[in-house]
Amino acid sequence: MLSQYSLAALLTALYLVMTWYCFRHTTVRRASTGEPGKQSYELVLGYASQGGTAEALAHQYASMLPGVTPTTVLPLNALTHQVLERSKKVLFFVSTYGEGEAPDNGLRFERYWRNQTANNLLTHLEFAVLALGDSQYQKFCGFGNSIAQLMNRQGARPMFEPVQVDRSDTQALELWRKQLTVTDLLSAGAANTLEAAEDQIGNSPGSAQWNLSDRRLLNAGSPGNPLYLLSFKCQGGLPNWQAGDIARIWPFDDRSQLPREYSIASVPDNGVLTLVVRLAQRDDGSPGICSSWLTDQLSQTESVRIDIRKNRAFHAAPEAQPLILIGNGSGIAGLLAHLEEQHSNSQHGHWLIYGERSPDCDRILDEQLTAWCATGHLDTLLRAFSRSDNPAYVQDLIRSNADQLRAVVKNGAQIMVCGSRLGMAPAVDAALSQALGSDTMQELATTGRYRRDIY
């Protein structure tokens, strides 16, 4: 039998061995991963992208930047002040929307840094900006340039001047690769691989010739301008687009004009491409050029070229069910495409919260939506009418259904908003934040369960 002293010595030895093992184990882990939430980054790639081009570029470059660990690719809204404080270098891949504005996934980042006074908060940081844009817009690469200014204002050091890409200007992309090679971030071999891969980026699902096959007025007698459902038949095989994608149409099919963009309201399974177009009225009272051509003058025998632009920012997040679709006016187009796509995928039980003006004349697509309610494809259909005895907007319906919305979101739903950038979108955002809490909204946005197509 062991003596009391031997037992004590044995236990002490065992304790020392265990302590040594645990100490070694934790120090090794710390060295390799860092304390949770306290990693430092050699290089971070931040993107702000609506259509997905800048995002795809950021991911491609990340896969080609060797020897930089850990490399992180983040939407700008997730690139917080804390992450920047712990980063040595940042590459920004950003596009511009609206009139010189940020894409949705860069709005919060821009707002944050605009609200900071110039205070040399980022003097440790080096950065470079790849600004995607289109010189047909007045504020060419406006958001990319703003990012550079905001970083400069905090003492961050530009590795080189922002590189502005006019549409898919290959020379500008070449300059970007060259600058990254000169600054030793990119090897010459990787630059060549990236050049070959860039051809694949931003390719639209297709450009094809179409004929108008049906034109239906949806809101006869409405106090609003006439709203039409237009259907187009493809002259060849149907391109393969997704719900959320955008149709680009040139007025009178004249490519020298600025293209107009319309959310597509159907999916290829429908066999036609449909749009919901409102006849626009200009400030002087004259009709909009493209909308009056489409809703009035265009004949069924005329051939129309339609390009389809991929719009990843408004594709449905896979597996987040059901969809809570919110919108107003012609925004029904983008929401309808999602309902069609979900129907094709046998995913049912969605919500539609939709606002228009008159309950008598603007109950648009009522037959179809009522049928979807009957089969359960739509679990909940809520309509708001702003010109009724009991005037309401979609944001009011969000507030009055806050409890039910909280429950479906908690169970994994995603929220998709389509329609007016002014008025509806900020009011819906505020009502959702009130109903669900701003932390939940932030989490939904970061995980891709809050997506918008607003214009």
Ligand SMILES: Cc1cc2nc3c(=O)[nH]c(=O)nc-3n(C[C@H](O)[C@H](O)[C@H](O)COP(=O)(O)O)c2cc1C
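Definition used throughout: the rigid core is the maximal C-alpha set that superposes within 1.5 Å between two forms. No experiment lies behind these values; they were computed from the predicted model shown. Positions refer to the first chain, counted from 1. Compared with the form predicted on its own:
- Core-superposed comparison between these two forms: the C-alpha position of Ala371 differs by less than 2 Å.
- In the core-superposed comparison between these two forms, Asp134 has its Cα shifted by at least 2 Å.
- Core-superposed comparison between these two forms: the Cα of Asp360 travels less than 2 Å.
Moving from the form predicted in complex with this ligand, what structure would you give for the form predicted on its own?
Only one chain is given; partner chains and other molecules are left out.
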């Protein structure tokens, strides 16, 4: 997942202030609901966001731009050539995923413009780029820089140079606000409101104090690193969260350290917050700082602050049923939360395709999954084990069940993938494209029926 932790906390604070601001400024126009490609726009705010940070920023800024009409907010995949032809200005809010990669909801946009020759197709257009990234990665803000280059190649005119934000770089965000003020897109009052919100970093409504209530090893004897199920009880009222959301934890509860992010494996109806944490091993053989603390050193008497980050990009679309859940390793956490949420909503008949190592030691949460199969909550449970007499991976199960998958997707299912970014995710994407067709996969991604939480 993207390492934009402090930005996520900032956006939560911005949400509170902007809600008040928008209530007071009821004359601010709503984003146009016209059909993209037919409606003309004075301003488009386009976002590409794997974890929801850039999307939240785009919507917050849309509520703060006075007198610019008509305006709309769109994911980049919906920002077609036709939309750009009918738009005067575009503000790009884009995160970089991994080493310079596009988030899922920006892939189609990038591929389209990368395949266009330099023909000055957008000479009428003005644009600006807010690039979110993490300087720990070699290609810092790589996707944001790529967007600027692609627009320049088509003759679009930059309003100012791309603004690069390294995690919680408030100076970069201040520069972005200043530039928008200079171009008369953002009023001084709105800029001041945003600046005031930055002072509230950390006062997140999703923050709470928790105590460890249970810690259980899930894969005793596995050839892989130990995998634990951790349950936490809240010291006060339960915060609200949805399946797909993220828990942010600081090692040893030390706020000066870089937080770690974990997919939440439960929903509030469960009464606890659960995580699935694998004991990480660093290159020198030593255990990971946060994972070793959580899986071994943390006691039940210690109080732990956990922040919950909304991850809209991995929320289920309620109208798309059933779910086809695909993952491996600790990715079972994000998939489990969706199964719990669907169970609470009395929506059944889902698929789970899951990969691990040993069939003898890695039947993770077997009792729960088997029970759901018996009741019909899980219609199909497919498990692949890479270290067995017949080694297989999740992508192999996708290929061998391609006909059934095509039928379920044709009837409205959505696909959700959670787990390893480097190994599993690209292999699963390729297998799905082979099984369903690349056009279908593009349609699923554009309409929100193909969502991923990969790291």
